[in-house]
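Next comes just one chain, in structure tokens: the form predicted alone.
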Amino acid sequence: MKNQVVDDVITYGARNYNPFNVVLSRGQGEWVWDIQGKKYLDMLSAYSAVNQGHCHPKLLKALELQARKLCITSRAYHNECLGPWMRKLATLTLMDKILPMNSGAEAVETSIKLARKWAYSRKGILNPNAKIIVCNNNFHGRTTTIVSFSSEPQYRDAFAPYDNGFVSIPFGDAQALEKAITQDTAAFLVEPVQGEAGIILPPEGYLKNVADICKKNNVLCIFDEIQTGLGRTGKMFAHEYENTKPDLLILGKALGGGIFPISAVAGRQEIMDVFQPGDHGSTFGGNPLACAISIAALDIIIEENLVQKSFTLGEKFREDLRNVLPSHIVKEVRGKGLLNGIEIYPEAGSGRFYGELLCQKGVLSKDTHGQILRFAPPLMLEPSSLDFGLSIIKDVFSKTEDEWKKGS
């Protein structure tokens, strides 16, 4: 069916995405509708940006009330929403200071700048020798600095020259971190669960081990919880599973409730205080509209018990599918909370193919790294909606790609 919206995107848009052939027009809770009125269960939530559900009334109310008052001032002045938001987020993260930005990648860049200045001004590393250790198969964003330490060829190969201030080690290997640390090591940056890589979980105890290693060696431990934070994995923050705490914590996505972009770096005062006025900034960072929406977004997660809901429904998701999905098609079902992946054997078909089938049958997901499908629905998901999603997933994975094509 010819669609003018899709035609316009193809004609006028840069080809940096390859979306499924569906045009969404509205959403409510865990459901979205396309322009023909077809209903879909959203099991991607804009890569975990919509933990609170689409168009939550409390978020819409916060948006409307603040938009009628004041939207942006820049940080040249104070605004009445910024302080309360910082206090709320500092209390929730158990951190001393908050630095607001807009996107997750901006917050990662901010943490890199903080780590480097801390290394030169506090640790005594000679400028410009500071190194930051990262993990293979990481995903922290797409800026030129960040793609410099990506191990995914498509993300980096055509975008040289690279920033050489990074050292990459295997994910989940605490001993590799200890071996990689030198006198010039400023920080270790890691995702508690690697999302873009295919919902890769580290061994139990890994986060605590790396935090302890960093502390022992006077190296900053930075957890990127842009995707895993704010209830997604069944804890408010994924690092809580191991009763540990980073020196810097990076947040984004659901921090704005899927309504407005806002991100943050939360950290210890000793680190955050290395920034002086003029060192770093953002025109929109900490704007009153974003802060008002974010306050409401955080309240929803707490008041509606979305963290526990994520944990409970995530357990059901994995248990149900592990018991029934055909073992010759599905290699593994894995995840934490409502951040889950299904890995498909290459001979059974591609993730893209199964994702398209799911979309046709009313469930939205997304493939990554060829053979893995990600499932990350809104945390306010109703159990009956999850049952619908599970039934569709079971149906789609009942046959291999070849079997589906033969029957079409």
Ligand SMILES: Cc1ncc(COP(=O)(O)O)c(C=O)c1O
Second form
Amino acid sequence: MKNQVVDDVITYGARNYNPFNVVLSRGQGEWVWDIQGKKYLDMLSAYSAVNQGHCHPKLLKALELQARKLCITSRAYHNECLGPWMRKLATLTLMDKILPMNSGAEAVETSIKLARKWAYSRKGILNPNAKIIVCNNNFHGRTTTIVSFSSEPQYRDAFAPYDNGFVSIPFGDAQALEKAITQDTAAFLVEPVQGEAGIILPPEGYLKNVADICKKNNVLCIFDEIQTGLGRTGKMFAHEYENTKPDLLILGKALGGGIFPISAVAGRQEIMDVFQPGDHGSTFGGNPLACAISIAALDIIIEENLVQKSFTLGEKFREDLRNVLPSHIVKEVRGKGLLNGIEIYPEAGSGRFYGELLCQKGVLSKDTHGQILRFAPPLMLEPSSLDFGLSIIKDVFSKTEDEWKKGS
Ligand SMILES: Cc1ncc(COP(=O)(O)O)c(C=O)c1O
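For the form predicted in complex with this ligand instead of the form predicted alone, what are the coordinates?
First the chain shown before, then all remaining chains and molecules of the complex.
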């Protein structure tokens, strides 16, 4: 498709993304439309940022009401939305205190700073020896500190020098955590399901085991639920599957209802209280517009029963596709709730090829790590919309890339 918008992005934009050749202009619920009016089922949801569906009327109302009143004050003053939002999020997460930021990566950075200051001021680790244990194949964002502990060469290699306060262990291996802990260990940071790595699920009991190991060793347990939180995996938070709780919980993406960036660290008082005024901050963090929208975004998840919907429709997604997709093309269908991946054998074709084919046929998804396609639709999608998506997926995976190309 030849298009001025695309040309402008190619001409004037930095090349840090390689989007499919489609220009989206409108969204409603689980559907989006391109500039030619073609309709697509959004099964990516901006990487799980749109759990509530596109342009939810309640979110638009909250946005408009607050935007007409007051958008930003900075934290130099109080605003009337921040307190109610903090109270709501603390109640929902069963945590004592909340610290607002904007992007997911900023909230991860915040948790790293909290863990380090806690390590020096409470645990007694000698400054600057604090280490944070992370997992291989993690994805926690793109800042220079965070990419320092990425195991993905493209995310890390060209961006030295690195922050060396991190130690990496295999994901899903609780014993490896126990072995890696030393007297200098401040925290363990982990995703309950590795999303970007390809929807990698840890063994059952892993989250509880690591939380218990952390507790036993006076190490902070930090769960990054930026992608898995807020209903995405069929529980409000993925760690609820194992009746456990971290010391710090990181949220983002759907916290802003897919219309405004807001992220947060929720945590226990003893840890959150290490920050003094001036230790940390953000110009936009906690602004009234973001808080008003986030209050509505959290209400929608509860009022519309999106957590249960995610659980039920996620089961259907996997049940319908397992054993139906050709076993010489699809290696595995896996996931939790509405965070799912389809892994394709390299011999059958590339994830990018199947992603483009799905897009042509009206379903938006995206490959991650080459061979895995991620399916994470808005949690409010109608069962009939899911049926549409499933039928397209079955069609697209009925042939290998070569067969499609030969037109056979
Ligand atoms: C688990 C996890 N952590 C952190 C991030 C980074 O969030 P952001 O892109 O908002 O900085 C992401 C984004 O995909 C994520 O999935």
